[in-house]
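Below sits a lone chain in structure tokens, taken as the form predicted alone.
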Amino acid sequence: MEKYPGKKNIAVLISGRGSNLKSLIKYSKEKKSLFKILLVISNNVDAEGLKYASKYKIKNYGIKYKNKLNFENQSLKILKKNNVDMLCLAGFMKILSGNFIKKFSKPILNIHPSLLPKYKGLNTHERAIKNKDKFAGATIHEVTQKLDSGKVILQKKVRIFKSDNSRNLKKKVLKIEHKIYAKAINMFLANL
């Protein structure tokens, strides 16, 4: 088994392609890494992002989301188990609860596309475009009990033309999203 002598194990929560995880998965074969992806949990059994990590030989599980308490059980058992030092959230569309972040007790990061303290929550895009916002962007933030309140570590802008539409906007966010995701996780380490 491949071994990286003093990068943090991290796992990866999802819900569906995995294109952040993809990026940070080739992120983490790199030397400047200050991270390997151990696992990754999925929400959704049937997640495109599973197959990434399979194909890469990350651990990974899908864990049927009947409720909100039973997937976090199982989830906090995998992470504890396995010794991880930080989780991330790529697209993951479920909120933790206040009880995971605490028993987890460890940093947990997630990316939302939106510039915080912008637009929390779901449709953003839609959003931005209806206030005629000039920029949107993306945010790697810490996870707090408070819906995407946490401590920024990173944010990026994208400009917004009179001729985006909600769908062109988000596949704008989403490159940079690959871009400045593995970088924050990185600044946030070294700062550790």
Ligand code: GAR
The other form holds:
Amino acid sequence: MEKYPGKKNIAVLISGRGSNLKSLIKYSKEKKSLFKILLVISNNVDAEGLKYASKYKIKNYGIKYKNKLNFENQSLKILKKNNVDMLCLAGFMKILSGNFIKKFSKPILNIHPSLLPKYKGLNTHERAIKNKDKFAGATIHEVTQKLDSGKVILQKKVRIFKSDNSRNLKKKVLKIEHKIYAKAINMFLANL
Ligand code: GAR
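Alternate state requested, the form predicted in complex with the ligand (shown: the form predicted alone):
Full complex below, order starting with the chain above.
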């Protein structure tokens, strides 16, 4: 018998450590979760996160990154074959092409470590500190062809204190990332 009947099949794309993946896996096993994690794909064959997936007996694929087209074609094949309903990027550090987004044709969500539309791209915490911002945070948004620009699903702030530096700010933001990503996926699915 299916272990989590009625839950949507999610695939997670990662590039490294996978702490967000870990929090998603944990949440997905709770009754209130509207999703289950069917598989994990990484563009980095050595990604730590792939080990979490194995530990929790989730199918996982490390694809040696030769170029975008090759990676995306291999990923699409896996996603289609497995009947994936939605894709979630969790620390995935490549930019998906418009072609991939069109061909996948199902929702794609991303978590970004800033209060979008502020600080798209990299080094978000450094930029927030440099600009003497009062708040930093994380955003879950839909993925479109324009980098870090799709519709915002959920956002949460943390206060930046004078004593903060980019390293501890990163840790504070990561902590809230772990709290909001799964919640945002559930909210998104509930509204589909
Ligand atoms: C997270 O902070 C995530 O928001 C960020 O990478 C980190 C991955 O950590 N993502 C991006 O910067 C995407 N542009 P994790 O591998 O431990 O989840």
